[in-house]
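A single chain comes next, written as structure tokens; it is the form predicted on its own.
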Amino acid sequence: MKTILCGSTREVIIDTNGPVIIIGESINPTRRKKLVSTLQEGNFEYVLELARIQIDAMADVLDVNVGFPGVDDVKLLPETVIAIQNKFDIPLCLDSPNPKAIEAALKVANGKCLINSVNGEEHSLNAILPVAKEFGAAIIGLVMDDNGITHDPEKRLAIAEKILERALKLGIKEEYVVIDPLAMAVSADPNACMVTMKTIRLIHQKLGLNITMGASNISFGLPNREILNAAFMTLSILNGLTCPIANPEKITAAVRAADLILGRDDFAMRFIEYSQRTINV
């Protein structure tokens, strides 16, 4: 299953098959008061700061998220992304829980865009799913519905059947559903990585979908958080996973060997290359 995304001309493949596509996540203004910051101010250069570190770490999509309490992200959203697709090319993931801010970035922005996105409720499918099919953009679905997050692995797969159909039935193409299975703090719960894992094993087998989740969260709250993402991440891949969102500063090294070790790196170009980046800078 391939999925494919835009920018103003460069084309980026999520593929089931690999090799493991990186989307970043540090354009959110959580845990980052100088975006908050910046943002109010309407100075773009924090942002674009942050979306050239990330590039230069070899992000494949930048997600972006400007939502923080008093924001008008039907006005920033949209302005954020023109600032940074004046500046790069690369396809963008519009994260926001506001489907107005979203159709408001999506008639700005150039290329295929990826929602972040849309779950099992039923208002969250009313709204979000006409502004995908309108404007030909991906969209993630968190397998999260009306009954709130469940931990049967089984019961998240049935949400995920759920969001898959309803986008089908409005003429969203399977290949255009990307699922995050919903990686939740393992401090909290010994079984949140293995229920996150049997999810992913289960959407990967059964729905052969394009595969997301927030790589950082399960460490929250715990020491060595490093080693214990690129652990996880090394795991999901192994069970499934095609797209996490995450700091390609701290990831992108367990995901290449990852691919290499999967047999998704021919002659360990990508390896290398990332190698070579890596002691040059």
Contents of the next structure:
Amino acid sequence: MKTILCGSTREVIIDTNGPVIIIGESINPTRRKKLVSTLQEGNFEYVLELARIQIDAMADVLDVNVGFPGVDDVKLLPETVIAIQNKFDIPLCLDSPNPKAIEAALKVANGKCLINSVNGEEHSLNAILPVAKEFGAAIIGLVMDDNGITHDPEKRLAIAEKILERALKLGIKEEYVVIDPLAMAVSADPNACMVTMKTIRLIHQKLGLNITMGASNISFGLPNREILNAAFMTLSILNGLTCPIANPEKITAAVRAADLILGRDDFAMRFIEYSQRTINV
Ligand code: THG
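What does the same protein look like in the form predicted together with (6S)-5,6,7,8-tetrahydrofolate (THG), given that the last one was the form predicted on its own?
Every chain and every other molecule in the complex is listed next, the one we just looked at coming first.
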């Protein structure tokens, strides 16, 4: 399965048989006070710095989330998209719970974006899927619905199937549906990671779709987050994760190692190139 995203000119292929695609998570106001204050001033320098740092760390796609209390994201999300696109040629993942903000951003975005996200709730499917169809965007489908979040992997699979079915009905191709199996803090629930892992495996085996997730979510509230995130990442890649949303500065080494081990990196070219970059800097 190949999901093709595009920046102004640069194409990125998320391929269930190819190397892992890294969606950089850092343009997100969670715990970044400086991002909130600079965006409130209409200053995009810091957003552009976060974009540059992640691209240098081998992000393939950038998640763009400008949500904070009181924000007018129908205005700010497209403004941020324009600022990034004026400087960088990279596909964007538009991360907002507000369909109006997503639509406004798609109107100004070049290429082919990934919408983050739709879920199995009726109002979400009805609001987001027509927008995805209209703009030819790919979508991330979160496996939660009107009943909330289930801890049963089979039920999460059923929600993924429902999202896929509804997308197909509207004429959205299956390769433009990327599923998020929901990664949650393992500090709060000892089974959280295994529920996610089993969901990844089921979606990979039964639907063959590309799979993303906010991979740093699992380590909230724990020490040594980097090693925990890396371990979870590599195990998830083995099970079918293809395009994690993560901090590339911290995760690219583990991702390159996993790709090499899984036979997706001929002559270790990508692993060696990445290792040389980081040793020389
Ligand atoms: N699924 C989908 N989209 C998502 C998530 C998901 N978008 C938002 C989030 N979850 C993924 N993005 C982030 C962004 C930042 C952090 C975690 C997830 C984060 N920040 C550090 C912290 O909290 O300590 C600070 C920054 C840093 O480490 O450099 O962890 O699940 N579809």
